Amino acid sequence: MGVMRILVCVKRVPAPGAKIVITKDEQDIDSAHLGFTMSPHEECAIEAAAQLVEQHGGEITILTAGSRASDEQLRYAASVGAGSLVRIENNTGIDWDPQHTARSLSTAVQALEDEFGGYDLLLFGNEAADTGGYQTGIRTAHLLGRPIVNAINGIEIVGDSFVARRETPSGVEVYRVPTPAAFGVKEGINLPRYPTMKGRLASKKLSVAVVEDHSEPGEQCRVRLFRPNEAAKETVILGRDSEAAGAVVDLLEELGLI
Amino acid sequence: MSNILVLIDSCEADATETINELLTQGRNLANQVNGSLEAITFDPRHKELAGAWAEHGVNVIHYLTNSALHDYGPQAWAQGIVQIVSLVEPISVISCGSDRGHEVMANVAAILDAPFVSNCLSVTAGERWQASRLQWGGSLIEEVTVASTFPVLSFALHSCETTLSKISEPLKIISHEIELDTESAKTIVIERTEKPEGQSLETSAVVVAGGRGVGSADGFNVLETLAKLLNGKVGCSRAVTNNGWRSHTDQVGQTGKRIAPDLYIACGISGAIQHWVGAMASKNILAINTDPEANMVKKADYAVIANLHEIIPAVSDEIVRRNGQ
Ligand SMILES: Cc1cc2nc3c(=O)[nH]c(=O)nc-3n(C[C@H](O)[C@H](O)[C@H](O)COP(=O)(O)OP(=O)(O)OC[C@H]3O[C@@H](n4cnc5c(N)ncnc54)[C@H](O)[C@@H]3O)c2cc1C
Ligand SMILES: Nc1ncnc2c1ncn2[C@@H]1O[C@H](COP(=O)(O)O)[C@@H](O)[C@H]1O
């Protein structure tokens, strides 16, 4: 592989805590009071990325498609190692939904292909955090004639193959795909570094390349969200303080456990 | 007739429920439109599963085959299933909503360009198909409709109870060989190694886990002291590994494990609901922490407002003292 070309594709998302809360009109979260972030898997594909360019030299492009906010995530991927940045602007109105980001991403990647010269790597998410479709790196591989495999734990260069590995509940699975080739990355492949001061300012400093969509809507339509009902019960508290390990070993005996 | 295709992955954990709870999900909808229910397997054990099939309302099944399909392959999956669907035009593909049961929809959604409902907890078929489906991994339930009259689903784990329905006619089972392009052969399995049976955080029916409280990696020593004694393991929250505590493998939430123990102990996690549907499916939930308005507190069963590094060792100790008399 000559100097290696990685596309990391990232979803700006809210970062609920304890609780979400819906707006009135049922369409979306109330992410009035929330801090927004990526999907722990998206961090890990961008660490991954960062690996691979360490061990074998390339580039790294982050691509997104949202809105100009999303501007704060791609710049948080250039901090930790990212070297260009793209975002898809959406002013259709048009709901997000998997077929049409797909539809958006693979057409942005073709023409960044034709521009500045082939990726080698497309990596993924496993799923985004909040929508949780599982298919939109999948869709988007297809419409570039990538294969893909998904919930990757294990990335690895041999000869001109990239080297999968997959945790399943029953054991691992290996792949060996050549390249080009596309990964959905799950959590836990690695840990993401955190940026460096000198990250956050170099991050600050890249411009972020702004291309239009016009892909066609997909067929999906949110209805509406809601929270599941959770019976609301009281909590027993057993105690205070040390104190409290006689009855908490009442209960582990109560329950059959000891 | 309208007939409803499901792909039975008798390879995923859990499989007999998994796959009974899928089939119920599928007559389900066979009933709603009056049609049968039509199963694709790559096992070449089929023969001796099919009569659990049939009594969850399968009709036929069609057994894949192709001399370069020795293991799974996701892409290579999808394109025999795209084949099937040619032959019997169902109305709609529908798989489990594990790992690979999205992964191989996704795949036939994206050849054949058509929506894929991931993670569904109910479907109405019709002009546009109604569904409800899981988001946030299972914090929050979105209702869609889809603008098409041929849906890919998957459905959400656990997501109804399983019926039988026993079918009148005879099962019919149908060999295919499926054709395979040199694009969808590059990404199947080319080693797969086992890992040895043995209690996993998945099983254990006690899990004692901690979160930021905890401090430390070494602060880690009291859990393990405590889920031995028990018989159970130990689990973490996503601010452990972040912190390089403990591995990914021990996380509980909704990028790490989903698990069901008959007692969850929670000591130093808040209860972020990333966390919490993690840990929901529990039957009980005891809750350790410092502070008495935490999220986890609120929503346990039982809890003890304590600093876990006092707590943990002398129910220990108490357990150990009772053991000994
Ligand atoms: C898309 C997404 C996915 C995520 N997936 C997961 C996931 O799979 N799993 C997960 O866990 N998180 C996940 N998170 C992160 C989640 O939002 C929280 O940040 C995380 O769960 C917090 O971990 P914690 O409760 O250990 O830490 P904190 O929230 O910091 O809580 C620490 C708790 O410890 C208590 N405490 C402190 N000292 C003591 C003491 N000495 N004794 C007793 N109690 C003490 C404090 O009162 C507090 O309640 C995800 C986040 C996002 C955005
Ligand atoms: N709007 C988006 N912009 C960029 N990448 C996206 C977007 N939506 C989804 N993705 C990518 O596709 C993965 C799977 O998303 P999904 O199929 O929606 O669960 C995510 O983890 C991201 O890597």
The other form holds:
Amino acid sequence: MGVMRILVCVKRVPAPGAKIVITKDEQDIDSAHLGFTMSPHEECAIEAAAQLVEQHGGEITILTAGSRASDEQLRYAASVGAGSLVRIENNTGIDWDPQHTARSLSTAVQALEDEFGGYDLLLFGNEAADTGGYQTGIRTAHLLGRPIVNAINGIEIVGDSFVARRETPSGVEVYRVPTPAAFGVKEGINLPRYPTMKGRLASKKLSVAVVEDHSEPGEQCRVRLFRPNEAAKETVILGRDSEAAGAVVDLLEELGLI
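If the one shown is the form predicted in complex with its partner chain, what is the structure of the form predicted alone?
Chain alone follows, minus partners and molecules.
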């Protein structure tokens, strides 16, 4: 493997924990009072790429599809180690479905590889924090003809291959994947670093390459968005001081813990 080149795909999403308000036509979310970030899985993917480059050398490109507002997430990625930023223009105001997104990403990746050389590794978040579709990474890798393993929580390089680990209820699965490879990274694989002041200042100087989208729309159609009913939670006070001891024992017995 020569100079390693890694591309990480990210998405601008509402900040976790924010109250989501649906527009009257039920086709989008009202973002007037929302904060935005990138999916936590993708933050971990960027950190995984940064660690691989620190250990083995190489360069990192960040790719997203969105409006100019998505430059905020691109520059955040640059502040923690990315050297190239690319955005596919999407000014529709509505997220593309996974088919359209995958077609757009794969076309952009092919164009970047034709111009600058191939990527040894493509990294995606295990799923987007807003839609939770688990589709885009798999669809993109399939269109590019590359093997992909999703839900990984460990990556290392062995020879000319990448070795990925994935936890399962029965143990750990280990995959050895030749380059060029693709992985869907799961939150928890690492602890993403905070950008330094030097990194933030450098990210402001880095240009964002903007490319137009000419891919075909997907076949999936959004019908409506809705907020599920919030489940009320009831807090029961078992007692105070030593008076609670008996109730606690009864509860532990009911749960089968004693």
